[in-house]
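We begin with a single chain expressed as structure tokens, specifically the form predicted on its own.
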Amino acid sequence: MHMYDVATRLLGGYAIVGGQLPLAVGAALAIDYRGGDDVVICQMGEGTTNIGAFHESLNIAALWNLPIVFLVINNQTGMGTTVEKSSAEPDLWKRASSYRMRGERVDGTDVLAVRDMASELIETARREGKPALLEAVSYRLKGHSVVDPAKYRTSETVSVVRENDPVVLWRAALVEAGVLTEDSAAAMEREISAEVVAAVEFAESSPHPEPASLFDFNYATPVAGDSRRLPADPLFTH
């Protein structure tokens, strides 16, 4: 949450459910307006498909033929409620038909299946300006957050979920194919763990930003009359 990285073209993680959808459509509109060949991938959870911004964003993308692929990571449990009990149409990929765009479902635990289908939809969006909806069915290894004990799932279900962890499955497939060895895979895991630890240490040792910097990037260029008033500041000064 709250990640943003220009170098990898990650336009952020958002705490508000569905908050990223209108922004992603705006990015796709900018690409189309400038005549570029980039494509936006807008990722969301299955719960997002029930809010207004989802339908509004797909509608605009279809009307304006914007280069965007909406990727729904369906781990089958919104917070503590299953998709079947929260969505009148639990086959989420079918919702694309409401906007006359292509909808597909793929096994989210199969890395190659996701790559191949996503690549196909991306190329169609790039070549024809046709948006699409891709539903990747997967599993959630833990609760919705650190305070969620996930009591709504049995230990047997969790055991099956862990066995189908796509990272574990992909590691095994690469070792079996001879792309990795057990030693090289273990070395990669150690390297990743060290990188994560370093990132956490950097974050914890970094100073908090000054409140006055809150509005620094509201606009790309200076705007006359831009208010930089903080919540506790008076409306008028003498």
Ligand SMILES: Cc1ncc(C[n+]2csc(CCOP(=O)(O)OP(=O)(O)O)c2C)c(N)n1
Given for the second form:
Amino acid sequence: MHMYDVATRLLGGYAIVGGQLPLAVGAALAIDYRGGDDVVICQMGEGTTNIGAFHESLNIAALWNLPIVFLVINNQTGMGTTVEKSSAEPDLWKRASSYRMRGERVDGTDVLAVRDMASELIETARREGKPALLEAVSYRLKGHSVVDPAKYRTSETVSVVRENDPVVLWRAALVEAGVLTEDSAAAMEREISAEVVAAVEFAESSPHPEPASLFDFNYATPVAGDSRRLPADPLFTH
Ligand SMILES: Cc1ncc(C[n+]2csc(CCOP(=O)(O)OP(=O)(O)O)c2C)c(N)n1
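Next block: the form predicted together with this ligand, after the form predicted on its own:
Once more the chain from above appears, this time first in line as the rest of the complex follows.
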């Protein structure tokens, strides 16, 4: 969730539901202001479409013709609540019409369908400055977090969905098309597992950061009066 990488142009994952939306609109405004043909993709879960920042962000993006595609991954459950129980309009792609924005829904388990529709919307955002909303319908394979036993659904449902996971389907399609063989696909999986294990080992063997470093990079440039007070520090220093 807390990854950020300028090199790969990932502008971060944010712990606050909807916190990414105004930032993404700001990035799209920067692109529009500076010129160039970049486009922002702003990803969120379906639970995020009920928070105020969602509506404020879509409104501004549409009013100002910003190059941004809002991508809603509708995995049908926000924490433990289904989209039907939390959204008065569960056809989330329709929400775009409130802002005279194009809204589309695709099968999120179909890799090519997502690629094709996303490409079309990205091109329109880039060429015409028209933002769009893309809803990719999927399903959540695991509980919300390690403390969620996901008792709100049956294991039968999950196992059916697991068989239709996009990674599983896409692997099978590539093997059938002769792009991969069973052996090369298995080798790739082993390679990826090894990379993940190495990353976990690196993280676990790395030292914990110093508490004082909590404030590093809060601002891009020095800011006068920027407080660096930690919880146990005195309120005033003389
Ligand atoms: C403003 C805010 N309210 C509540 C939470 C607690 N919270 C974390 S994730 C989540 C559900 C988000 O649902 P969704 O966007 O569908 O994401 P998913 O569950 O699919 O990851 C909630 C309510 C939060 N992080 N921020």
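Positions refer to the first chain, counted from 1. Rigid core here is just the name for the largest C-alpha set that superposes within 1.5 Å across the two forms. Just so it is clear, the structure is predicted and the values come from calculations on it, not from any experiment.
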Legend entry - After fitting the core, Leu214 CA displacement of 2 Å or more between these two forms: yes
